[in-house]
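Here you get one chain, nothing else, as structure tokens; it is the form predicted alone.
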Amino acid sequence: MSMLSEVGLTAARELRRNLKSAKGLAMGALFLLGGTGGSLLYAQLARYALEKMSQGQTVPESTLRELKLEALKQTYPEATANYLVDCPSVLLLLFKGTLLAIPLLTLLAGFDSISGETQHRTLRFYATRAERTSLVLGKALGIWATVGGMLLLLHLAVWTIALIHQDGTGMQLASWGPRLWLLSLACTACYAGLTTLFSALFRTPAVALFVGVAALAGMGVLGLILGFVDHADKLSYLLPGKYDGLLISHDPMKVLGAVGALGTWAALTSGTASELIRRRDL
């Protein structure tokens, strides 16, 4: 059997395991409810604010666009604000929210993917049928597919909410919705690799989870500190969180660079995890 087939079969097994487990079902349900609930609340608040602002009068579309543009300029550079002004607000909010949730969601989905099987010695059984590198890469791919599927379900629900509440035209939703979901998959790949590495480092799932949470929190705090230190901006590019904003840049080259950097993170971490397992006595 080829390595590609081994990776695919392992990924499919990991995906089934996550989707059938009580942990996976509970995570998916909570993530979906939280995301759709937040989107519904935002849509209602936006409608209420518009009604108060217009005092029952019809507000021209051009005026709404100008107000939205001015609001975006408070957060983004002018060129990026001009690019994002046509993105439905609820989709932009969803994207930013999911980028914050992806690190922890991915960790919870896969912290025991390798450590659990190492602890119970089941990985030794699978290693007699497939290469260890294939098993590790397949598990990383399975974690990525699991979280990517959860994100797709959430995005589909929010696209429906945006359509019902007329937050953007059908063409805008069709253009921005899939684009933002695909960009979120790049971020997911990075943290799927990190999660696989945490799981490969330890034989006990609880330890892998604890260290993973501590590492993610530490990277977040370090990113904030570097943001306040003069001449430290370049160092922050060593952290995966630095690329969140670049994913929605107006410059296609910056977007491609961010996707490439996140892909490099995924490759380096999953590759390191593969090497650890290849050398370990199972």
Contents of the next structure:
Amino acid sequence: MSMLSEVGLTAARELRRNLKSAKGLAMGALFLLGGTGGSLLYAQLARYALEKMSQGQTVPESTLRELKLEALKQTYPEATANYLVDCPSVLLLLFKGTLLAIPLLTLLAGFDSISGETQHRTLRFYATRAERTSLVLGKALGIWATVGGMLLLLHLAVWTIALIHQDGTGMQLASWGPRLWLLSLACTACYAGLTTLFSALFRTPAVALFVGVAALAGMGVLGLILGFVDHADKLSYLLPGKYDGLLISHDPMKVLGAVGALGTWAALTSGTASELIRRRDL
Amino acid sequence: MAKKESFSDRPPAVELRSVSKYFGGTCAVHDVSLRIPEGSVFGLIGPNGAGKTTTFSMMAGYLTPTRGDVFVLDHRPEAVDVLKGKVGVLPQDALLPAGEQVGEFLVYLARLQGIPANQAEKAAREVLAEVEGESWWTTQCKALSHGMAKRVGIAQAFLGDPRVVLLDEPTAGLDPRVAYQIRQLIKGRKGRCTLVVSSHNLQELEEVCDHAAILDRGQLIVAGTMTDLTASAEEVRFELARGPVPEDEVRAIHAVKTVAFDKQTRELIVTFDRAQADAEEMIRRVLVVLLEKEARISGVSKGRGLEQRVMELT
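Can you swap the form predicted alone for the form predicted in complex with the partner chain?
In what comes next, the whole complex appears, and the chain from above leads the way.
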């Protein structure tokens, strides 16, 4: 059996295990409820604001577009704002919201994937049947697929909300919806790798979770500090959070670069986790 | 007539060469060399802290030796790609995955070790039936009792008919009935594979094993066939009730080397030249003399018994 098959089998098991567990179900339900609830609320507020602004008059599409562009320019550079102006706003909000939630969601989904099985030595049942590297990579892939699946469900729900509330045309939804979901998968891959590393570092799941949360918070704070320090901005490229903004850049090369950087993070962290488990006494 | 091949002539299924294992500054296993013949049922014996589980874990590839080499079927245990499906292991303290059903767990293991998808469920059901656990297929692992979990553990070790099966304390903590069933399972596998069994239960090991190694404080004390270890091929014992003890008459029997009578246990211990008579023949000869001299016999046994041997050595 090839390493690829071992990885695939392990990833499928991890996905099944997550989706069947009480933790996975509760997390998924909360994530979906929170995401769809927030999106619904935003859609209602946007409609209310528009109705109040138009005072019963029909606002021309071009005016709406101008208003949206101005709003985007408050947050993004002009070129990016011009690029994003066609994106249904609820989708953009969903994307930004999920980027914030992904690190913690991924950590919660996978902190015990390896630590739980080393703590109880369950990994011993598999270690004589598959390369340890395959097991770890399979688990990383499984965590990624679990969170990716949750994101897809949320995206589908929000695409439906956008359609109902006529936030963007069908074409815009079809163009931006899958694109933003795929970009959020790149971000998820990075944090799935990190989660796998935290889980491989410790034999006690609670410690892996605690250290993981502390590390994520530390990276967030460090990113903020670096943003304020002159000449230190380049250092922030070492942190995965830096690439969130670049994922929706108007420049395809920047998007590719960000995806590549997040992929590198995923490869490095899951590779380190594999090596740790490969060398360690079980 | 061709010489009958003995186990010891066979190539080793598992071989340890000067293996040591340290945990920090603590030496758990020191310079152990061992050859486990293919097809044998091999017992790893020793008191707590003897290094049985550490030795076992190095054979299974869970632990890496600090020094020395371990070979399983001529490969290092970490060569999983070569050994997968050929080695089955029951680890001592490993817990089954709590949230999984027994069936899906076994099917996953079967697939992982290379059994094709269309045969994995059949193979899993077969080994589960072998441990009389057919009805547990959809039971969650966390709902299994200790005995049931142990049997599922044994089932997974037997998946795919491996050439080498390592069982660490297969009957520890089980009630006598389940322990008996597991011994029967192990006996049922005799001849189909090489079995390495680590256990505290010396009677159990004596019953199922044909070879054994005795470890104590991380060192190998002795290893060999069970017959050699228990001296059952050169010693017979007669437990006598109150009455005559015809030591001199027994000493005069042909092929007898020594005769001793232990007054405390009231055992007449007879050693003999195994080249001239086997144990059964010697029992017959001694019994004839004892009955003739009207000795009252309570029991007869071959050799010292593994328990006594271990007590002497550790």
